[in-house]
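Below you'll find only one chain, the form predicted alone, shown as structure tokens.
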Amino acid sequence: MFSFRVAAPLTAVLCLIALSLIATSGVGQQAQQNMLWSLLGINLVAAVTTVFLARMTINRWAESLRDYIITGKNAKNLPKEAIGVTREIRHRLRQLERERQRLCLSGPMWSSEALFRFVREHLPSEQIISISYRQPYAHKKAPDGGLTWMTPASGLVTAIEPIMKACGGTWIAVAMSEADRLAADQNGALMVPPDKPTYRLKRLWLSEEETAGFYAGFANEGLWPLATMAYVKPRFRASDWKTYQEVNQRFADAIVAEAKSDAPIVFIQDYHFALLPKLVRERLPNALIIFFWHIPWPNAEAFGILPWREEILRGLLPADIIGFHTQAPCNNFLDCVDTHIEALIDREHNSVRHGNDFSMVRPYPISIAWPDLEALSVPDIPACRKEVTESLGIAPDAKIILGVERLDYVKGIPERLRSFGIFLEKNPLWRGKVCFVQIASPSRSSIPAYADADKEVEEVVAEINKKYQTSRWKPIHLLKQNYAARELYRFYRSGDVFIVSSLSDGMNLVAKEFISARDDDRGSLILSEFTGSSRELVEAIIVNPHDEEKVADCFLRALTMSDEEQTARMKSMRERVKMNNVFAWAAQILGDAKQLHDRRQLNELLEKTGRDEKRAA
């Protein structure tokens, strides 16, 4: 460094001084020429030496730069300004590598068969045990005394069930009725799907007190409003927390009972089971534990109001992988760990070491299995539209705005309906020409905040219908019931505009289901900026659901969008959803889990080798 910067200027200065002395001295002309040639020779030697030193310095820089980019170490030969640049280069290289890995694990080649082969060939266990509160199939008694079954409305079920169908294993969930008991064996288990069994469903029954404390209480009056921050005050009761612990322990017991070895793949779903990773790790230390949190994660300040915040974090961190939909909740989670417990956090690699536990914290945008509409027996789009319009008494040429979700206060249903009222007020020419069809599956009605949301939706619908309804036209059709997949796709294929206006939520897979249903490349999608889907489906019309006037304007924009623009937007979104399907999502998570498993085995081997060497010495 010093030689490169100083040698050349110093040589030049010395030459200039020498030439000046020669010019002013009294020596003869021949002597001056000899001295001049000597100086030129010295200058040539100095130049060659300077180039040689500069090359050596640059080589050392290059080696240090290479080492620092690859390892992050050996930066002593680099200037401070270079360290900042190389740190950014390393960060960009890691991002590119992650994107490369995601591209390798996405695409049409990821199907149920490809995922099955991946599990068989690359993972330490073929047994996958999935855990969720919601079960994939529910039974009920038929009028003739027999049993019928249905798939409960749940985005989680939509995402996880195709994986279980592909890979087999066991799904442990909560039973919902006495009919569920009649359909199961003496251990509460049965093979599903009922019409084509491919995996085992293990049902657990909760008492009324357990359901009230665990599910309605701590999970949905406590964690749910805390995570979504949707202006409903969380309720934290010591009795609910106690029941939450007890039910998590019951599920841990069921996992251990179902495990065929000490190293199954345990795939835990959502905020109902935040204590399970620790409980499972204590009894199955070699299990590959994956926890996916399907809803937002609050910031550290909001999370701090939870009385049992440390217990929740310590319950989660024994998981090998803790997954979220996007990077923002990952950052919030790391902030919470950093604020509330003692742990080593590597933000550069999104990982946490807590005691002997090491967790990767990663964003995995969840998706759906690309539907086989023919297998679902879904009619073509004209037939679907005819069925829907005739069943609801809608004019065949009327435009349909569609919403589909659970009746939940975070979904923004009253806000969107009020926006539709504003739209009708501002655009009188559209009255009688457009209808709003809102499917709102009943949910958690025993919780006061949900009962209040239900009442508000009813009041908004009644107010708008009373103001604008005519003998031939009803502005809003509110359908408060559950629909099977085939029926939902019938609605998806009938709508002209689909809106998801959640105030704070997870991925909102109904947006991807709508896109997958539109094989005509038509339809407009309006998405809340607070949904996970808005990070991927950028071609949608993105809105702030709290700005009801703006949403009203977006209704007009969506209804008047040209066919060409609809097609361009829809084709792009369909290609993205088809490529990044749920099997690619599962492969990405399981691929990361495999890397962690391999690293754990290597560390154990190195530790064993070290112990053996010490004993030998």
Given for the second form:
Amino acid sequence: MFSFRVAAPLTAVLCLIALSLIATSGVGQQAQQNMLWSLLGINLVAAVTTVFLARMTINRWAESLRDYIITGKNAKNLPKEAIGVTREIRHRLRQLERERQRLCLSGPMWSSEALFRFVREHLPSEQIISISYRQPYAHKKAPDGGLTWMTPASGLVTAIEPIMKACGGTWIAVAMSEADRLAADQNGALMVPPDKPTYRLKRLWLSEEETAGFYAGFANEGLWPLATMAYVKPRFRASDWKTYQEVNQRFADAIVAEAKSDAPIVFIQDYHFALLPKLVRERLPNALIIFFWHIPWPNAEAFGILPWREEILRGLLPADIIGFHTQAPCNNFLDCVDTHIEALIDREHNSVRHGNDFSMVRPYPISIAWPDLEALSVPDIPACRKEVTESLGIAPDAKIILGVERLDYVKGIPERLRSFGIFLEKNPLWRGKVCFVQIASPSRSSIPAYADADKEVEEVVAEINKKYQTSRWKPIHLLKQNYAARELYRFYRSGDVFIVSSLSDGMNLVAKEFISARDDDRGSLILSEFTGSSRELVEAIIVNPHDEEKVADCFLRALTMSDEEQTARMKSMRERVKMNNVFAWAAQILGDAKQLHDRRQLNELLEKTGRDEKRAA
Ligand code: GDG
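Could I see the form predicted together with GDP-alpha-D-glucose (GDG) next, after the form predicted alone?
All chains and molecules follow, beginning with the one already shown.
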């Protein structure tokens, strides 16, 4: 810098002085000529050296500039003026990147390939470690003595599996059986999906005591009824809480063991692991931690009955992102933080600062991967209908009302069946012409509240069937078993009316699956207002499942809806679910995580340059 600015004028001045000295020196002409040549030679050398030095300086600057723009480091070779300009460039670049991301997110449909590229190109780490209680594949012994596998009935698995398939990484979950052990290596890991492996499933085995205390006890007799608020009293036992803490610790150990760097992306699923963000942050301070809560979150008053409410909140807050399906649970969560612990809440940006932790609390409405019905080998709609009616002994021209879920008291199965009874009572002309098919996959059957729900469903079905059944017609077909995805889609495509009457549901994916199955643009959807999906699927017939008379009237409305109306409603819902698919959901959540990561890096940089500037001053 100095050489470039000073050397050129200095050389020019020296030349002028030398020339005037030569002219006035009085020496002979030959000597003057020699002196002039020598001066020219010296000047030439000086000029070449100056150009060389200037180039070197410019190159060094350019390198430092490039480094500083890209990494925010190596500012010490730059003059102060350049640092200011470079900071501006970095700021503009970040703005452009955000704009690009926004356009990308609202642009064409997200696919598994687009998500894969997004993760590779934009995330600070390529390693995603996902954690859930439920595993995506369960192995069992086949009748021939070999091993076979099935996918469990779980909304969490339906949503997360396509993301892991797209991005790769490791999924840590709880093993269910001895067959699971046989299918895994000595570390309890295996590559899945079993027919086309793309990611690693790491299984952890829990003892009977751990399962009873952690899973059945604290998670499902405590947190589940507390969060879903479906009027089943939560049970809180100190021994369950102790086991819950221990199992969370075991998972934290497993995450640390799986991590290939000190900053993996740790994607924690659901209420079984509320303590994991804190436990992971302590061991991997630079990890990008995303926590997604798949079920509702109660208001501050209801949450206040939890004896370990502060521990649960403090366990979650070290996550960078805490995601819920809709805004209501985000608000409830922030109210709980506000009421029960000391933290700084920024309502405008939905964020919380708690000690050194900063987390964004945001709604991310989860979804499904739009199905490839051909790849699933699902037959056309008339064939599906034929298969279903024949297998259940339903008349070919009878209308079908369908419900599909895990047998869980929050899903409102007895309520909807009672509404169906009221409908039959009020509309005798429909008797014999409509059947209710209810798929209820067995779930958490060791828990008393679930056994009670099962009993209640059986009783309502028996009562209605006894009252109305004829030799040629059975009003309700209750199918209590687990079906493969292809079979579920066969049912979805055979129903005239699909009902979701949950008393409480974070999102509800079966409603979206029904819509995705109807490429004939037909079928009516009755949807509980207490599901997250009712915020999105506004063209459904929205009901309060507790109002059994009204739901009965909605059955009539749905069964008699004109083809044109069905098509108009269905088309609109299909477009929305297809566009807002689970890859878009993941891109949104991972995109926010990336922004948070960039902001954190920028803050570190600003702190550092601030320190440098202070030191320089
Ligand atoms: C939780 C939240 C949230 C059903 N029967 C079978 C079977 N299923 C599959 C369905 C669907 C899934 O289970 C159920 O998903 P949901 O979303 O409806 O409900 P939850 O399991 O309670 O899910 C919920 C979800 O997490 C995601 O965040 O939407 O609010 O409660 O995909 O197809 N699957 C198989 N056999 C069956 O018999 N294989």
